[in-house]
Amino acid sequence: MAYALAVLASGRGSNLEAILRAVDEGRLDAEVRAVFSDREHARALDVAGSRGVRAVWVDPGAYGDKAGYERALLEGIRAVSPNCLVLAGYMRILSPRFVENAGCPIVNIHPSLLPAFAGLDAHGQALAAGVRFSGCTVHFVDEGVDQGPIIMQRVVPVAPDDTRETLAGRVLKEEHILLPEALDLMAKGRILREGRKAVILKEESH
């Protein structure tokens, strides 16, 4: 049976196209069963619909609270029973409660080689900081924002000229190729959590 999937998405969804592509061309052997957004009109979920992936929004406005809106989303990513649940895009911090209660593993895509630039405007903050390399980073998601265990990474030259944009599209396009990497590595058994480290085991030899 495929590794299931379901994938948390606030915007357009272009690491959910990466996922999909990916087990299209068989790179990944996973299913995503469902995309959930907290955005009516986010395209991931019109990405997802047209690939016949159930598409949900959750409005947080419906609910009186965060608390009230968690408990909704955890019900509808537990009713597909997913064994990994992947915030590609993801614009909400969810509470430590939502992440205890997962009752799967949670991943995050985040724009920086972390633990560098956590947070938001991460190449921004690159920039700032006149850093001669950048990346991104595949990590487990704990009860601190962009702090759980580094899964993979990939690195990105930073040009004197950049700016947010350019350099935003080149670690998008690394962002594409390390996602369905490290949720390969995850559907094949070979990511260990240890502690704050998470260990990439050596494929079995046959």
Given for the second form:
Amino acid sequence: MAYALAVLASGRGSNLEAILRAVDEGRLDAEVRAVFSDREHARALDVAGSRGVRAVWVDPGAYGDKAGYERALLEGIRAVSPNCLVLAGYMRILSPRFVENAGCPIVNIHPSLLPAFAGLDAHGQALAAGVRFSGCTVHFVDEGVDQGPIIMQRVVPVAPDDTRETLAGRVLKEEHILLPEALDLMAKGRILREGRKAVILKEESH
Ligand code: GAR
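Next block: the form predicted in complex with glycinamide ribonucleotide, after the form predicted on its own:
Shown next: the complete complex, the earlier chain at its head.
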């Protein structure tokens, strides 16, 4: 049975598209069971809908507090029994309680070489720091913000005349390669979590 994914996304959904493309092209043996968003008009929901993937808006405003919203979100996610929950441009911080109760690993894609430039405006932070290289990271989500064990990273050069937009565009191209690759390793059972680190197991020889 294909590795079951649930995706949480707040916006454009280009990383979701990259996942679906990799599935179509046979680079990722997985099935996206549902896409959840905190934003009613997130393009990610349209991407899911147009591909026949269940698209669910969970309105944070419809619940008394964050805990209530997260309970509803969790209920929806658990109902599709994912093997892995993917944060693909999800712009809220999940509570430790949510992470504990997810019932499956959670992975996030972040547009910097963590642990550098966690949090918001990663590209602005990278440009302000004057780094020569930036990139993207897929990591496990734990109780900290952008701090869980790193699964994979890709590096891009930073040009002297880069703006947030040009750097973001260059990094995004790499994100679209990285996320399906990391999920493929997860699906193949090749990522082992060992304390603060994630280890990539060698491919089994047949
Ligand atoms: C991506 O660049 C992703 O790395 C970033 O949001 C963008 C979503 O784009 N995520 C974060 O900043 C999370 N902290 P997309 O909606 O087109 O996939």
